[in-house]
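First comes one chain, alone, set out as structure tokens in the form predicted on its own.
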Amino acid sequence: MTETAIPERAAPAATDLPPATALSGWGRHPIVKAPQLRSEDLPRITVGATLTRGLGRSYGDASLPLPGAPVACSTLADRFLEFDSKTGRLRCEAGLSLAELNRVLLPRGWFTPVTPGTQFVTLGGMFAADVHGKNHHESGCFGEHVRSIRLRTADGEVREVGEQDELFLASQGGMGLTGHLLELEVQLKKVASPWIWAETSPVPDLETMIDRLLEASRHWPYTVGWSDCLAPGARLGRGILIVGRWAEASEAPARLPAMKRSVAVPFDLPTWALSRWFVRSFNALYYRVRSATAGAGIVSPQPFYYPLDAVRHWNRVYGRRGFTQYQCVLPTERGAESCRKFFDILVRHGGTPYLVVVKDFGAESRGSISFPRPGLTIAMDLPMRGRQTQTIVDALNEHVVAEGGRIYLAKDALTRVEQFRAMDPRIEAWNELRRRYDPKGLLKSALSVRLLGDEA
């Protein structure tokens, strides 16, 4: 690891701070009022910031400062710095968005080895959350493909950190709490064409879904299941299995995929759109339509990887009170029975999620507190309904603790500290390393105060 002296920069004076604005994650809960610093000069504005924030697409409070604390926004620091067209090695600023990377480099035959379910994220945020995708069983997390990072730690130093360094590993999945990420170097993936060969098929129940998902992971690089957890009786967990791979040049169209125009949810939907009868009806209709149109063929990467990006402001579906996305991983050895118990607990406590996402995880990430471990991961959106939603999350977390699983911090808003620590004993060693670079506890977030022991 090499360290460089800080350039002659000064933190923005308190009198220069912009007015506090309302900030939230994609779930729109919670909301924090704080000044947000924006500049192309990310090294300068991070000097006095308590956290760096990208496009704000984590769901809960991971990208939120404490009320009134300045947060640096990285989105103007979005430049390509170096790119080797022969090897696919990219050096960029942390605020570069995945959408921009795809726009520029996918037509040239390069793609990120791991992509989350939206392209409206920064590469810095992808590393901080150590995002995973439909190919975790084959390619692991995004951080596995990052070769070095440049970050400003809380002690003021700007450090160039390689992938074997303990600070790098603590930062991979460290939710931005080990330092302000300024730049990163990523190894991209060469693809044969900018198109996807995809296959979809209906699945009648949860046990069959899990069996077919695990089998598909042996043959396909990209796999995911959409499940209906509100289907009655033996049909619980029925859904659509989706698998895919990059199409070969010989089977793909010669033209580039067109970017489809997006539609927008124009306003917050009324509460009846979240009622059990409506969600159950929607899920049943979705299953019937997707079953009728199941098949195989060439598709654009946009609907395959980022289906919800076609709907702008889709988070408005959950109304003004917002929602939380809950994601956990249950160890593979616990089997389908553990997943069925999870669904039973969800339904028994009144959970009414639209279709649930189920994926197969491969090896545990090298990140010190990164989320994935071998097992089945389940993700769903839960509308914020005060105490009821908290009760659902508490009950699901009790099951996850008992099964030896863990939750994803980039999605969480409601987990209690005692449950989180029971899930993830790695947090003590990670906190100890973090404090070596931040003995005064200057870097913090709403999440770190809630779950990781930071002082408010």
Contents of the next structure:
Amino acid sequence: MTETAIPERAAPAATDLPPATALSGWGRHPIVKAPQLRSEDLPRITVGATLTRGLGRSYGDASLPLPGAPVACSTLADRFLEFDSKTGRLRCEAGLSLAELNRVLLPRGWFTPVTPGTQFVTLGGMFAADVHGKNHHESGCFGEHVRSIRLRTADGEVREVGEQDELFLASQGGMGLTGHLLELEVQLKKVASPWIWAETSPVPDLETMIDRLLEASRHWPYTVGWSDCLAPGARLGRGILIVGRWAEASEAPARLPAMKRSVAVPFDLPTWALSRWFVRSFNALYYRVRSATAGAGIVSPQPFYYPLDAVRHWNRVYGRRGFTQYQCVLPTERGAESCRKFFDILVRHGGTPYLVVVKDFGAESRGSISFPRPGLTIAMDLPMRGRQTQTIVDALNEHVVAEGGRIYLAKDALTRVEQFRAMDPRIEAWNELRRRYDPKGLLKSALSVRLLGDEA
Amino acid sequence: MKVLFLGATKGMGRALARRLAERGEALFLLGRDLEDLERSARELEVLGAHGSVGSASCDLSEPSGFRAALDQADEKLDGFDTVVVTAGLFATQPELEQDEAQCERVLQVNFTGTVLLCEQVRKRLLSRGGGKLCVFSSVAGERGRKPVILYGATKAGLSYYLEGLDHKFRSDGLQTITVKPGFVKTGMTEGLDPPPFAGEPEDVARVVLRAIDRGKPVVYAPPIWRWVMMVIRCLPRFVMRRIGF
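May I ask for the structure of the form predicted in complex with the partner chain now, the form predicted on its own having been displayed?
Starting with the chain above, the whole complex follows.
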């Protein structure tokens, strides 16, 4: 690790701060009022800030400061700094968006080694959340492909931190709480063409879905399942298995994939769009349509990796009260039975999610508190309905704790601290390291106060 | 094109420089912060700028440094044929009323410094048969308005100067493009309440690049501001005194 002397920058005085604005994650719950500083000069605005956030695509409170506490926004610090077209090594500012990276470098044959389900995220956020994707079983998390980071720690130092360093490992998946991420260097993946060869197939039930996911992971780099957890009886968990790989140049069209225009959800949808009968009908219809159109062929990466990016403001589907995305991992050794029990608990407590994403994880990430571990991950959206949603999350977490699993901090908004601590004993050691660089506890988020032991 | 660019590291300038680079144009950057210029220069190379992108220090508040900066750009580009100036300072009317030093600096940079730079650029371009001079003014210079009296005055002066250049020298081959952005969401306007029709830097860059290519003398960005300002220009004084816009 090297420390760099940078020009002294004074923390902004309270009078220099912009007025507090309402901030939220993608789930629109919770909402925090705080001053947000946004500038191309990220090193300047991170002085005195309690947290840095990117495009705000984590779902819960991970990107939110405490009410009134200044938060830096990295989205204007978005420059490519260096790219070696022979090796694929990229250095960039932390606010560079994945959408921009894809737009510029995919036509040249380079792609991010790991992508989440939206490209409207910053690379800094991808590292801070140590995001995973459809290829986790093969390529691990995004942070595994980052070679170094430039970090402003709470003591004011700007440090160049290599991937072997303990501060790097604490920052990979550290939810931005070890320092303000300024730059990162990442190894991109060479692809044979900018097109995807994809295959989709219907799957009749949950057990088959899990078996086929595990089987597909042995042959395909990208795999994921969409399950219907509202299907009755033996059909519980029926769904669509999606597998894919980058197409060879010989099988791909010569042209570049077109960037399709997106449509927007113009306003918050009414509550009937979330009723049990409507969601059940939607899931059943979706299963039928996708089953009828299942097959194999060349597709654009956009609908393959980012299907929901085609709908701007899709979070408005959940109305003004917002939603939470619940994502957990259940250990592999607990088997399909654990997953079926999870769905039973969900339905018994009144959960009515649209399609549930199911995916097998590979090896545990090297990040000190990264989410993935070997097992089966389940992700779903739950509309915010006050106590009912909290009850569902509590019940699901109880199951996750009993099974030895854990939840994903980038999605969470409702987990209780006792349950989280029971899931993740790694937090104590991680907090010890944090305190070495931040003895006064200056860096914090709404999430870290709720779950990680930081003081309000 | 061989483009000399002052203000490519931030906001609308950054967005426009990126578009030029992706088109494969040759670029040379001027600005105050050499380290920041270097970082933008490297990015523009990644994006596809022709050859290596050079940079040199140039501060609009110090006209004595203009000649050396332009010499460096000329040498690196082997004679630039297009000049883009997006640099400028902004402060709110209350800030400028309270802080005389800041007020003087805004007046100097936005008008005197920019005009003096354009004068040197004009002479160089005309000496080699013409070229394109694209300068960012503002809709704030269209009408004396309460929220932007001093800032608007600098932009009004600049717009009139640029219009005069266009009238006099277009027939000699110098195409002057005056850009009049409305409210654009950049780091400079961060913290201000965006009005209706607020634009994004990328939208402005797209419109401006098309105007440069066509040699359009005046461009509003986003384009709706042309019609907004047409209405504002027609308002009688007694109405302007009453409204806050």
